[in-house]
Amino acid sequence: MKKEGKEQIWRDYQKEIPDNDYFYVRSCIRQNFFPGSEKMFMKILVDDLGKNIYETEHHTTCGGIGYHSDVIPLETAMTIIARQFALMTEAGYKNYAASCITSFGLYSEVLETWHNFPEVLAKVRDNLKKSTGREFELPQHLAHASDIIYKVRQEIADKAKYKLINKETGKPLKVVEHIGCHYSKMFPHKGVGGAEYPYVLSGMVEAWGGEVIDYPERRHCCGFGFRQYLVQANRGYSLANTHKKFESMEPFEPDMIITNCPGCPYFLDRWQYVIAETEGKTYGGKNQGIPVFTYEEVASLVLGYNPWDICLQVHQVAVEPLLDKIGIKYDAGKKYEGLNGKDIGKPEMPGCIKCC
């Protein structure tokens, strides 16, 4: 392609990203998969940048698995996210946040369809006064909370007590990023950069040191797409998705992976686990697994904060050599430690990959 069209299109696909004052929602599953990476987005945002970031206890689930799964219709996910925007009004704020990728999506659809047909959004807005009495206006921004972090990332950097540079050698660590498709492909112009060239992780990691290793399936599914999974039956098409990637970027010998969606990190961290348990076979040399990370968690450690704070040890691949890579000081005596000391039990530990 040529320069000035690739320029073009990297134009087309920018969108505007408040860095501060906005209303955040987590996701309902992130916080039983890797329950650190939330914590901490909000520690990072408001103690160590000083962002006016507001939560509040009462807001739900978008409503995404739901939807998507085919259990709920598109109305009763719209009544849903209708609350979840007046909790937003009511507290004073404009600019949304969401943790979840599926609910990035699912508010894009909506935002865009309540846009597209007034009377949708109009039977919307009675629905929700019927049902609890509240009043919404809409936000100004939709961000997805990866679009903050990559939007402080610079901030991040200057702050930063680590890079993704391997101390022994000196050279960038070799990472492949993955993208939730629901933020990049269903609607490529809410995403930073769109479906073919998405910067929001890439940006991140060259602001912290790392080099991004493209290979041919980088942008294929992770394998959750939530019926492959959550349907039994079908769980081999997800084993065989993100089989797939792995097999496409072996060869490129990453050192570490980083996402941004709830499940995608969950599989591309799980199966390597059954991969190796059921052909024998690993993906990051030494009988080891490549360790895969939220872009919080990446954020947290070039930032300087104790592996186990952010709860790298729910992790099945092992991350220790990765921290080992980077010169990341951490006490393998209290991986599985908890609060006050608190022995929180060791997992029996698999037969065919390492977990250190």
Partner chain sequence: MSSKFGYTKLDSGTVNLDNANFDVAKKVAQQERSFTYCIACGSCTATCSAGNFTEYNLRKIQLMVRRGEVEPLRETITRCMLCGKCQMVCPKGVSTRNVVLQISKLLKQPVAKEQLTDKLHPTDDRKI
The other form holds:
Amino acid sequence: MKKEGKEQIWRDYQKEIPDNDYFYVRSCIRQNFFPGSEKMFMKILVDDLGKNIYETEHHTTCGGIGYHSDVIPLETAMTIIARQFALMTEAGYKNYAASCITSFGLYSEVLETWHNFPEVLAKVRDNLKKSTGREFELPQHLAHASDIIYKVRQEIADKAKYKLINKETGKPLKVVEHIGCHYSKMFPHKGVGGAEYPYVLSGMVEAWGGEVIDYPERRHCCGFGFRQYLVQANRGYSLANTHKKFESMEPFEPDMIITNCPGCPYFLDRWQYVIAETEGKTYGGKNQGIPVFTYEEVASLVLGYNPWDICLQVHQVAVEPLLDKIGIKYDAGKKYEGLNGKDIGKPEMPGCIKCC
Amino acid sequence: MSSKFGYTKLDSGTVNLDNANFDVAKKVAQQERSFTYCIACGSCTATCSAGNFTEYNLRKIQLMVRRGEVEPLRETITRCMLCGKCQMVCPKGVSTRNVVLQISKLLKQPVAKEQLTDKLHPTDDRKI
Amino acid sequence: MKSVVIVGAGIAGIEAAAKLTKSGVKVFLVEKEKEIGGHLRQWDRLFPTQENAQKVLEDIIDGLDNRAEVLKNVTVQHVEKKGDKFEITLTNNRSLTTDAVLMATGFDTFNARRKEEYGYGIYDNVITSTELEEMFKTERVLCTNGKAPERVAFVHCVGSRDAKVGNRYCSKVCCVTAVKQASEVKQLYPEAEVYNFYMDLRMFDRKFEDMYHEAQTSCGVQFVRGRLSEAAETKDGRLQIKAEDTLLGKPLKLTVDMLVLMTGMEPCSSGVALAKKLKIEQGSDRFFNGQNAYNLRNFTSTQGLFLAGTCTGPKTIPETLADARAAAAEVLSYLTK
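For comparison with the form predicted alone, would you give the structure of this protein in the form predicted in complex with the partner chain?
Expanding to the full complex; the earlier chain stays at the top.
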């Protein structure tokens, strides 16, 4: 593998990411799946790095989850998005940051549609005005939240307490990066590094000391696929896609997986349990899984936050083996203690996949 | 495997040439060299007596053999009536009847005696 | 003595120069590279009869018999038609005044990096058809680890018939080149498995269909109708590739040791820049349009400005040479009218 070939492509796919002053919208599902991630995004950027990130309780879903689940048409999603932009405009912001990959993809798709079909934009403006009385400007910059963490990756590295390095061997950890399909597959130029060799997560991993693994099914979908998962009878299909990825990455013996999508870490994490239960197979060695993280969780870990404060106890695949590899201190006895020392309940331990 | 979740992992429909069995293809080519002439024009299938009434598709069968996808052919191959129309239309001069016979011979499973009478075409034993 | 500048000393430029000088025309043959001969210099053997490419090139160059003034390592900086004459300034500051200009600017090979999904320039054992030809020349067709490949795949239409890269046209020579090269790999390594991934096999010329037949029968090359969707490197430096076997109606994947990309032709970029100065009309494929696509292909709308070779579209070697001779004949009749 020739790194300079990738670097050449990365130079072709640079996007302008403003340093500061974002209107931030959360994902529909991330606070349930990985409750610490969005909180840590705000904490790192605002408290640790002194950025100005604004959010409002008045924002809603972007409509993407309904659109991708065949529940609402694109026109409805467009009007919902127009309302989000109106909230941004009213708050006096021009840079829009989405936590969710599918939102980011849908915002990109809608902005591109409006750019090419101004009459559609005019109709949406009209619809929004009539239904809510609101008006809106288009954002000057659209960023996915991972673009912003990518942008400040070096600042995080400078403040980091830990590196993605195996403290026993001194070698970089082997990291699988998985990019949400809606990040750049539809619009390669809207993503850092393009669609075939995205750099947004690789850049973070490199800055924080790890080594990125490029395995044959890297570009393959995590298996989420919305309606493929939402209907129980279809889940075997979702599972098969995830299984395919793990079979492909297995020979590379990854230490961890980093993701930038709401669905991907959920499926890569939870399906390891189902694969273990149904196929009897685990991928992390010693009957363990491969720990899966969001990029905010990884940033928080290198910055030295307490793993239990960033909600790593809700992961299916135990994170402790990775914490031990890096040398991150944690109190095993407090894993299931909530923020105020409250007992949040200990889950039942699965049979096939070893959890701490 | 357990299906306590209400679903199980789907099997891949991908032809994986890394695990493919090319033995049948190699043997057929040895026995009938014209097997390698096929350019997949489909004339054989267009004219095929069996192909007009069943799923039998000689163009595809030959391709499946080349790709090592032989398991599904064990039953299918027996549907050929050996009429020879395919041989008449083949522009490359493939000896299609012999190709079918060779594939049948190689795929013929040991069949119990009582089952033999149920077989529509005990292909290998037919007199041509 | 009438004079003509020929831009480009590939086989079209050389052949036209040979014919024109033989008829007593003064020819300035301008070449941007340090050697004349164009793309043919990189080739080992030629379809359809495995002729030695360098021998063929030598014969073509011998036809010149040193009669033309060959200017290497220079390009045309400025060109202007004043009256019946063309005034030309070269990058070495030399000025020429000639009666005619013959564009023989040829093609650039498609930059395979632009098909990002195939990983050229990233994955070690992804090479272009030109690079394979250079390997044939040195008789060392090896993977980067120094081992002989046990499995090789050829991908047709890389940069051709592909609106995604802006090239909707067929490059014409890649299909038969892939058949030739696949057969040569099998001749070199009879035990190797060789796969050709094609969309249509365009065996249009004399002996081509025979080459395809031989490739499939004697050589045992496997042909898969389907375009590669992607390539990815495995842990041991091999390549996992995916395509649909469209005749089987199923997705297919396999791991190979070497992946050869049949890069197509694009009009030469410096030739296009010059053509724009000369107001030569280009088609939607960016190749140059003659006055028509039939009997006037070598003529432009400017009197005294002619076209030859692959600047008017992908061509085989015999087609290029025939086109060059036709252009030379038209230039000559223009100069002697």
